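Only one chain is shown below, in structure tokens, and it's the form predicted on its own.
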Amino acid sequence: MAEGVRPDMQIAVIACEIMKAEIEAAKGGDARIRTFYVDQGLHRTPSLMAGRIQEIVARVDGIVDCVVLGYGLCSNGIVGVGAGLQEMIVPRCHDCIGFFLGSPQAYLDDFHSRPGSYYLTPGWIAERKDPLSIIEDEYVPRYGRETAEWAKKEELKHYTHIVLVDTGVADLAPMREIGRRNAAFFGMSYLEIQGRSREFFSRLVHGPYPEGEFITIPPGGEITQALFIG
């Protein structure tokens, strides 16, 4: 699959809903590509993620020519997912930030240059997964405001930057306001960067799938943690 997909191939892309806008933009009107999106909330229960993805793999087994996962290793959430009768393509990323920045290496470079970064993307903001929204939606109902705010500040005490990644699929103005509000509340610096997500998501949907960026699981094989090492 390193050279991409043939014009007649049917592809199933199974991805986290957090990247739906970017994948649909890359897909365009290509009728060969079927897209399936999985609830982002499964990241809180990664032990359930593989089973949900496997259900969709089973639904398309023998119907498509290739399955592509829009997931990184994600806290081992995809470990154990098995390919069916067709190959499975998996990005060689530990989490999805590499998708939005353009490649696994781009993420590593950015991480090493600024290790205390909390990244926000259009999908994360739309799903109210910025820190302040998490406080309001998840922590306050469980703990009360004072404890909720203290707990989130403790979780993020080693972070230094709120980084908004412009993926080119949404209006930056409202996202910028949310990003800056988070940075001010948590005493972080605010930064915007231009992601190269269009290039990565185009490769995810259409190929090619170079070995340095993607893992090819043969028919009948399964995803293991060891595949992401090195």
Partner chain sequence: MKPSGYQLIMSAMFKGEKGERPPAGNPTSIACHDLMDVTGVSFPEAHLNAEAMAELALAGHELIGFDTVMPEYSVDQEVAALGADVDWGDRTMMPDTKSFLYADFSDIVIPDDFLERPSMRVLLDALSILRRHVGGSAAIIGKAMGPWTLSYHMAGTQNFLLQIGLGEIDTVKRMVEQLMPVTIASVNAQFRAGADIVVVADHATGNLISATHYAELLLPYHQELTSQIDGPTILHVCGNCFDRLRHFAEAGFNAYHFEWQVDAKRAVETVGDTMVLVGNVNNAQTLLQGTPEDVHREARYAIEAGVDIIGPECAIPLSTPLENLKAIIAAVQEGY
The other form holds:
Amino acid sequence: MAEGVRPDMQIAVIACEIMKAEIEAAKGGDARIRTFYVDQGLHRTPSLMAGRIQEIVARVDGIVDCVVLGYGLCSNGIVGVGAGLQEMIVPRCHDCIGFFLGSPQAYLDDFHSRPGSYYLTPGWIAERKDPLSIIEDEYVPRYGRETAEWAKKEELKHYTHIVLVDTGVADLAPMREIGRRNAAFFGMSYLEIQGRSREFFSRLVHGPYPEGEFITIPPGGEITQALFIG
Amino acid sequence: MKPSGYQLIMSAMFKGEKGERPPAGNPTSIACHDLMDVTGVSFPEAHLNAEAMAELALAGHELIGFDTVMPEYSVDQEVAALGADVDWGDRTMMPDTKSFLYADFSDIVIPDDFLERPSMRVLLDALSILRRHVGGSAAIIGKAMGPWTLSYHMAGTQNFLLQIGLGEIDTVKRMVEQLMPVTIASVNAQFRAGADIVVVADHATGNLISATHYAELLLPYHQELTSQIDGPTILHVCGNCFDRLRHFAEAGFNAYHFEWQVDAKRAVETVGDTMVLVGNVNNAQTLLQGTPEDVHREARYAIEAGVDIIGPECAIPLSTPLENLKAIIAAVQEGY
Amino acid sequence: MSNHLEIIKEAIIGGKHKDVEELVRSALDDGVSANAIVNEAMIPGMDVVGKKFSNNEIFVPEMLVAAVTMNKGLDILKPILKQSGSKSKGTIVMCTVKGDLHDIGKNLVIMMLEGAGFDVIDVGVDTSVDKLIDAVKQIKPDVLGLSALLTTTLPEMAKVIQSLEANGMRGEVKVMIGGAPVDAAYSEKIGADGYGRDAAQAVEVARRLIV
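Mind sharing the form predicted in complex with its partner chain? What's above is the form predicted on its own.
Zooming out: every chain and molecule, the one shown earlier first.
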């Protein structure tokens, strides 16, 4: 599959909802590509993730020529997913933040240069998964304001930066406002970066799939943790 | 009627009638990565957020089959409420106290609203949540730090132990005494919040201080403590404590949760008539690195020795495989 | 002279932290060399302390006081040792491994090694494998010392050695390990170069590894 998608191929992209905007932008009007999105809340319960993905694989099994997963290893959440009758392509990436920065290596580089980064992307902000929104939506109703704010502040003590990754799919101004508000509340610095996500998502949807960046699971094969390590 | 896990544990706690099998429980944490993945609750969230704490605690009961639930995974809830700066760690790293507020051994100030501080409130709320979910079916265990362990966090362990070495006995005793109200308040609040049992962790371990020092510096305080506590307690002290087992029995705790260094048979022979014993499957060699067969063998050894409640010796390593935890349950299900 | 050394050794063992400075000065006045005080009184004294600790005759408080006592003596001796131009016996990087925050044992070992004339760089507690690899690259120590108290963090020691191998650096540095859950069998199993039962033995191991 290293050569990528042939003109006559039917592709199913199964991805986390969080990257829907980026994938749809990359897909454009290409009718050969079908997209399926899975609720991002599953990243909290990785043990349920493989089952949900497998259900979708079953729906397209034998109908498409190739399945592409828009997931990182995600705390082993995708381990055990079977390719079915066709090849399956998986980005060689532990954490999907690498997608938004443009490559796994870009993520590692960014991580090493600034280890305390809390990343926000358009998808995360749209889902109200920035720390302040989590406080409001999930913590305050259950624990009251004081405990809610305390818990999140304690949880994020090590973070030094709120990093907004501009993937070019949404209006920057409201996201910037949310990013800045988070940074101010938690006493972090605010930073914007432009990853090379457009290129990454284009490769994800259209190939090519070079071995360094993507793993190709043969028909009948299954995702294992070992594929991602070493 | 088939007795519930709660009944088996409580009966064991009071040396009552034995059921058809020994109960399985762990007064310290059984949080591990596999359970985090299943529940979607990870560290540090599970130290900071009542529902997350409760959810992770439930997993050990519902998914593995332990007869107890215990929602505190750190030793820092009280010290955070006392104002210490706590690093809550991450998925792979346990929390730790970053600053020692009383390294100079000055008088300790306990805030009036100590039990209302967020780090205490989340623990108390988690116990209440567990009560609503599994009250009567699993024994709900709370956890409080004893005055000795609190002292380590207030003064710094090395600093605190050095004072003993230097013979500054009054300094040491004063700190322990001043921290007593913290432990007593924490334990009793946990009973009121919904705990059936509270474990008091107080690390006067055999590797750190002598049995003589335990008897001189801490035993009187433990006796005072247990006289002011309103429900059944388990003492947890790590390491080889064989030389002070009898002292523990004199301290007035109902039970002692012990590690592998103390042989189960010798423990039962020494204090089994006066204290309930909980433990002592080895964590590092057996639960973490061994096979389910190894775990089964050790759990059966403890059962046959007469240990009352069977479980891991201490908070389990985070990467402990689930099959090994399940092997403890398989061993108790074979009965006595 | 041997009398001075014997008295200082006993002072270390007994944790006579108030007397030790006086004893060291008096020994120096009588012409006993600083080197002899360290190597023939202090380290053998700590060796006895370590053995007593292993036998449960003494516990951490007593060991800490012995260490404080040695430190007070060393404060007097260090400037003299430096002046006499005695060369470093080698460089050692010390740490407590990832996930472990216990530093009492590590601190004791560092003090003993420094006393014995090694340059020691302490990279702290909860040290990740990556950080250690960086430290070895930059500092190029003769020995890397790994400490752990928790049985749960023992596997980290094996990871460090594997990572040194993976980075092609295993030949460049000797690895010695220690801590309550460590024993000779574990040391052999993970391919460490040496294991010290206690702080005093760590000095012997370091001497053996740096020839």
